[in-house]
Amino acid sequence: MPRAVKGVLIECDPSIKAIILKIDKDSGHGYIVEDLDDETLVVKEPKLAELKLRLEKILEKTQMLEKDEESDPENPG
């Protein structure tokens, strides 16, 4: 018998929705309904908020490491 999943869309751009597809791969399809196109995605509602989450610790991750690249002296590009 069919269940149904009460799911969030999403639309992002398509490399944040690269990030989201790596971290439910990663926890083993745990986040996302359905990948609908290149900029949305339905993710499982109970599990949005920690999705988000794992969303911004990875996003500042790569931002502290565009900075640290930014300010090497050995690096002026």
Given for the second form:
Amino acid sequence: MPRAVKGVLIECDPSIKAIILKIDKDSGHGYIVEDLDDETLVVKEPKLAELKLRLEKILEKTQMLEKDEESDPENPG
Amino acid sequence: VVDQIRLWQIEGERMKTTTGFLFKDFHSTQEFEEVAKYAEELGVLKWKKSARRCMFVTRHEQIADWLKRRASAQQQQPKKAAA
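The form predicted on its own done, now the form predicted together with its partner chain:
To see the whole picture, the full complex is given below, headed by that same chain.
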């Protein structure tokens, strides 16, 4: 018999998914239930809000770096 | 408050979320396809990938019942299943 696992399906572009994978890895794999493909994954429902917050913070930093191209970027390479 | 508004901006523009159930570990491709067809007929199938025998559905109760009925039907007719 197949198994059913409760969760939230996230469909997003690959760049967003890459960030989610990194957040999951850095937190000791506390978010992702199943990595399905380049644009799709399932995460734990109780962790979704927290994941979105962390994602938002990272996206904000990325956007700030893009805007401040004149100043030296903090992360070379 | 600003943070909350931005959260909603990510969702919709760059990501879409759906609460439900991931079905996996299907016994065979045939079993997977049958369940996917049933889920689609019920209107609960959200995503599937045949190559991985994985699907995501918005409701699981009817599928679980269907799988149980299917399993018990197969137990009653083992010869037919083996043929």
